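One chain is shown next in structure tokens, namely the form predicted on its own.
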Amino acid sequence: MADTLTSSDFVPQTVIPPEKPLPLMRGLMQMIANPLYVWPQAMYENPYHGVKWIGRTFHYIRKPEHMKAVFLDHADIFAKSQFQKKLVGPALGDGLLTAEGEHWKFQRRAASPAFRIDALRALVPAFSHSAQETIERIKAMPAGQTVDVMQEMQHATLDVIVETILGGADPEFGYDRMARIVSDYIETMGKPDMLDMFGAPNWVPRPWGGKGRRRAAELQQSAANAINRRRASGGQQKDLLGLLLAARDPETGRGLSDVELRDNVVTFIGAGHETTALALTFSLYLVANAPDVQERLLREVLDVCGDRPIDAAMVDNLVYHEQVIKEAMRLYPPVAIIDRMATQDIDIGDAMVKKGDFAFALIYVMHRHKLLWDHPERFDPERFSPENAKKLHRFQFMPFGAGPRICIGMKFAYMEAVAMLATLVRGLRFLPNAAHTVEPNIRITLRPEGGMPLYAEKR
């Protein structure tokens, strides 16, 4: 592994892993509070270990070869586990993120036209426009106070996703309402459930999730209302909803059912804005603390774009911006863990997985693993320069998953994040906030506790 640290020596804050595995009950309680405090230092140094629990083995993988086996070579054997379905199923139903088998394949085919590169390139002006509106909101704030860039990025990316999915602002998907729904859902449903850990059946009451289930029902009803309004209007828009309504299976001619439409609208709005917002949130934290990187970003956007609104051709040439986004997602992957369950016995290469065993792909750990990265704790966008990126194992960097179920919106997210980051650093200088401790926590996605207050000043 060649040492590539040439752009920054900033070591960002994160959770300090325990030196030794925690005792059982303490570990279970900490898993509910924040799983990052459970994974001991050895996980960042060794490629694999398994833990037996209630008659099954939990395989904790962070080796690229194991990732390839689970997500590509034997993807048909590793099904989505009950843990993931419990976390996101109440909100996302049986949409693309949660569906399995032929049901998933049909929905993937139906949604694919909306994510072709020509369709995405047409959206870039919407990305930069939303970022410019964010700049204006921040400029209007009292001088000298901190700005919660996590809140601002969630606002900006929600505006983008509603525009591109529903064809414009929707009264039921305004930022304030969505922020409340997402916050309530994550706080009540977005963490591991002790009953699930002990294998309790689904019929055992879980009253603490009541608020989250109500918020999920609100979100689903709002999506159904948006679909009904579009049908009633008779409009033939080419946004994602229009494409989903028109989609037909080439083999059977079947279209998406009302429930499938609803679940996918919720999936794209919920998952689509959250992950990009977090990638941008952590990117701004990192560049605020690495002024050399921020100045290089500014030079690149001025060289490529000048003072013009950013378009698709410009995004192609904002190479260093994409490196920064990728390095932020290495250090703070929005999806920090992906779990699967084996449906039959399978050898994944120096590890035997039995039917019913769970495989936990620790993306966060792999992205900071000492066997895979030089100085993994440091912020260094040069890891993803065109030359250095070629040296990485294909399954070493997985912020969007991998294999046939890799996130359908990956290219959308990269283009959006690059266009928005370029617009933001051209309009504002971001400065660190020494008074705030950055502590990432897994609540479905990897979020910073207490938001991300930074200082920002206009250029």
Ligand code: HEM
Contents of the next structure:
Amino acid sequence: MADTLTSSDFVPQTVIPPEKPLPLMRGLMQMIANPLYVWPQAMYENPYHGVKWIGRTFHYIRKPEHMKAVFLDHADIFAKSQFQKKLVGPALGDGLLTAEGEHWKFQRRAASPAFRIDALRALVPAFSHSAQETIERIKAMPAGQTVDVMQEMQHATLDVIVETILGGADPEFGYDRMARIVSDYIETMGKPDMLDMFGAPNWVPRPWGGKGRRRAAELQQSAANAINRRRASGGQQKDLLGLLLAARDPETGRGLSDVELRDNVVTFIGAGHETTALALTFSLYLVANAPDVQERLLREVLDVCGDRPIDAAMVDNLVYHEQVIKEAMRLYPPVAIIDRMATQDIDIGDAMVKKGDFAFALIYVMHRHKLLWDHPERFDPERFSPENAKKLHRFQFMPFGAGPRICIGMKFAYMEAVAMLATLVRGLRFLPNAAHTVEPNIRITLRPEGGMPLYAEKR
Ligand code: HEM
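Could the form predicted together with this ligand be shown next, to go alongside the form predicted on its own?
Everything in the complex follows now, all chains and molecules, and the chain you saw is the first one.
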């Protein structure tokens, strides 16, 4: 592949993979502490390997052709696996992210109108408004201190998603309460469970998830309260909750049950803010460390938008912003692993997957794979220039998954991230923090350990 490094040669921090596979017990312990330290260097150099473990094979895939086979060509054979359901199920129940079959199809159809392009375009002013509020919060902080941009981005994206789903701020989904719930949940439920790894059945008691499960129940109660308040008000809003309440299955005429409504409110609030916040967090870290990229962003936003609030037509023209966000998600994909389980024997190319086997799509590894990317460790938004992007395999960049289960919020996320990044860069200059080590860790999502303290000064 041609050398594309024209706008930055910054090599960001990340974990150094082990040179050789770890011994079994150390590997399992490390899997719980941080899976990124388990995958040896060879995985970034060769396309596939399978590991037999308690009667099944775990297929670790990072080759675009395998991704296409699992997520598109044989999507009907690869079901969501118990691992994903274990991690997010206690909070998200059987909502759109976790449901299967007809139940999934019905919910996807019901939610789709909220994600049509015209509906999303109308949201852009809310995205830039939320970023502007972030700028004001940061400006009000004592000068010379670091700002945890991870917290700030979570705050900004939470405000937006609650507004989009519930049609306005909701006291039970305020930032401080939600930040505590999300971090308690991720801390207790976000690690692989040793008993699951040894194939222990579900009835074996797992006393360590108590706090996370309590937080999940609080979240579900808040969603139920929001739904009850909407019903009592008799309102017919066109927000996502309004659409879900009005949805009817064309064949049976049935609507979503109370539990389905609740699970989807939690699903959309959970899936719709943490991931975008992380894409923005890592974008700001990279931009802070690549002043030439930051300058180019500033020039673009000033050329396209001047000092006006950002709207949808402007977002279409903030092309370099989208390149930066894509490159940030290549290096730090918010969803770093996507897992599936085969329901039938199937050949995915040069690997035979048996019924009951797991396919682990290692998005993080594929995004840094030596066979696919030139200087994969470097931050270089030019990889995603309109011209260079054409040369990429359709399945070598998969931050949003692929196939029928591709993220329903993908366009929402791009528009939100572009509008927010542009607003932020225009209002503030981000500067690196040499005293902080950036260490990503997979805890459901790929998060920087200890947040992301950066310096920010007003322009
Ligand atoms: C940068 C931001 C985002 C990233 C990286 C991301 C990533 C993903 C990925 C990888 C999947 C597929 C999971 C799988 O196949 O098992 C997914 C599904 C999903 N995402 Fe996102 N997402 C983002 C933003 C959003 C937003 C903004 C929303 C809602 C407003 C959202 C809602 C969902 C839902 C409901 C699903 C399940 C879709 C289905 O199965 O039909 N996501 N997301």
